[in-house]
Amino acid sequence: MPISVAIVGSGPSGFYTAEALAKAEADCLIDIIERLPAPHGLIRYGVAPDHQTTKKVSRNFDKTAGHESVRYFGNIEVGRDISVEELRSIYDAVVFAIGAPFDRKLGIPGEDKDGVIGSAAFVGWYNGHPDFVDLAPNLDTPNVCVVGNGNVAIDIARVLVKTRSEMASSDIPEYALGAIERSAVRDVHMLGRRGPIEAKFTNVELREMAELEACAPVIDAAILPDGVPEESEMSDRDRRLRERNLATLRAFAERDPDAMPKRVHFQFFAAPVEILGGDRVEGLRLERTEVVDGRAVGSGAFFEIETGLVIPAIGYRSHGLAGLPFDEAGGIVISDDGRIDDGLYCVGWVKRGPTGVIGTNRPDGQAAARQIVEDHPRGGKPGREALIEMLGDRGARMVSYQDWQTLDAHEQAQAGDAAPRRKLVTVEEMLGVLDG
């Protein structure tokens, strides 16, 4: 009897797990359960809309979904349509690949004000995620503060200052593109607690900021060190990457900040301490810092930036699911290298936290497949048949992978000349196309 496996979540870690199980020597039947009709998680809703090359990894996921042992159940939410315990009762193994879709908090006074929007929500808004279509961020502000010095922060800054023509070959929804085009935003401040050596963005992302049509990158040359200190404990590879970043930032410092109508300011050694205003954000108060033993230490000197929008981009966390042991401090499911309990496993960001790139999730999937085959030499539970019966009895609207391919073709057919697709941005729209 085949080993029946349910994978909850259809992002990279979920699909990499399905791929590994489909290639395993053991006989497995693999069901991918996704709460939205559209699959691919972070690829569709997290990668910046102007980074289409990165999104092409989903083509490999199409191959996995087409394997005879794999079936996709979209528009099915665990906790709404079926519980963790019910899945556990009908599958030999249940793998949680639910990611880390929530924002880490700044932990400073005022962050509950209207106008503070975490990066997960803001990125979801400009990527057409159904949960964030109605976000309506306040773009009627000349200054925007993006807190963070990673690739997500740089993506947000870049998307906020790009022109319509620069976004023509992206899949950004029109509601977001129009709002950005009409916005009052002229200066985006990227704020990092530590210095340029400690910044987490990659050089590829950083160099893009020098190629924008209507925006100049701005940095004070005085804060840039001559190089990475020899005593720094880092690998030769990391040292080379930091040196490249410093060289790019030095080139930014030579540019005329007034040569373009918009600017992205790279501000380091600046720690947010309070968000100012009444019910709405009116400004951000920051403390100047210095780096001591790799940590940002406050100097006692403060400054303020007037703004109506603050976007923290300082990391993500999961909130887990009812029925799973959860580490609130770490924002991950509690497991022993991916084994949660008998028959329960986790992979990806919900296992190890939001680190790495898309391909970093592949080893997690391979490890989970090995664990499942080791723990379950043979299958014994009904799996797919029981799931279909249970969901059918409850009137759940299941979306198959063939249905997704119909939606995919529809989005591509509705696209403009250069755009790869025009996204369907609500569940109702997606189901309407399928039912129409």
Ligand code: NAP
Given for the second form:
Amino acid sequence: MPISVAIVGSGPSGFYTAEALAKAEADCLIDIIERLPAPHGLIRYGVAPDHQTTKKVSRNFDKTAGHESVRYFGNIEVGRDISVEELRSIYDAVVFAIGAPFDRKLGIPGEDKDGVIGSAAFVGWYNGHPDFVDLAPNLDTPNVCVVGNGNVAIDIARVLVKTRSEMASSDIPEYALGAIERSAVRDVHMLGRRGPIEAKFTNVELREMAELEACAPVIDAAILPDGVPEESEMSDRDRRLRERNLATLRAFAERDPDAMPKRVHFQFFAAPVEILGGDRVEGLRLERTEVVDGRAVGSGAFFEIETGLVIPAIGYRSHGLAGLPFDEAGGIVISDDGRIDDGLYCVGWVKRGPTGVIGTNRPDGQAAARQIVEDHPRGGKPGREALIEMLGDRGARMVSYQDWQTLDAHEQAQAGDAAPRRKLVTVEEMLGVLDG
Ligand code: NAP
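Let's see the other form, the form predicted together with this ligand, since the form predicted on its own is already up.
Expanding to the full complex; the earlier chain stays at the top.
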């Protein structure tokens, strides 16, 4: 009897796990269960809409979905349509690949004001995620503050200042593109609590900021060090990457900030301490910092930026599901290298936190496949057959991979000239297309 495996979540970590199980020597029957009708998680809804090359990895996921042992169950929510305990009772192994879809909190006064929108929601909005279509961020503000110096922060800053023609070959939904085009946004402030050497964005992403049609990157040359200090403990590779970022930032310093209608200001040594205003955000108060032993330490000097929109892009966290042990502080499921409990496993960001690139999830999936085959050399539980029966009894609307391919073809057929697709952005719309 094949080993029956349910994978909850169809993003990169879920698909890499399915791929590894499909290629395993042991006979496995693999079901991927996804809350939304559309698969691919972070590839569809997290990777920036103008980074289409990165999104092409989903073609490999199509191959995995086409494997005879793999089946996709879209539009099925664990916790609503079926519980963790029920999955556990019918599958030999259940793998949680649910990612880290929520924002970490800044933990400063004023964070609950209208106009503070975390990166998960904001990125979801410009990527047409059904949960965030109605977000309506306040873009009627000349200044936007993006807190954080990671690749998500830089994605957000870039999407906010790109022109319609620059986004023509992206799959950004019209509601977001139109809102950004009509917006009052002129100055985006990227705020790092530490310095340029400690910034986490990568050089390719940083250099993109110099190539924008209507926006100049701005930085105060005086804050840039001559190089990475000799005494800094880091690998040669890290040192090279940071030197490269410093060189790119030095080139930014030579640009004329007024030559373009929009600007992205790279501000370092600035830690947010309070979000100002009444019910709505009116400003952000920051403290100047210095980096001591790698940590940002407040200097006692403060400054303010007037703004109607603050976007903390300071990292993501996962969530628990009834039946799973959860580490609230770390925002991950508690596991022993992916083993949660008998028959329960986790992979990707819910296992190790929101770090690394898409490919980092591949070894995770391979490790989970090895663990599953090791722990369950022979299958015993009914898996798929029982799932279909349970969901059928509950009247759940299952979306198959073939259905997804219908939606995919529909989106591509609806696209404008250069755009790869025009996304269906609500569950109702997607099911409506399938219903003809
Ligand atoms: P990240 O790389 O961990 O960056 C988070 C940033 O937030 C850091 O600069 C961090 O500063 C800052 N931060 C954290 N807490 C803060 C606080 N309380 N106040 C002020 N700043 C704070 O996370 P991410 O940008 O969300 O990216 C997640 C992962 O996805 C990363 O591995 C990233 O490389 C990847 N990603 C890659 C791409 C791409 O390849 N194009 C695109 C998007 C995302 P400290 O360093 O001081 O903690």
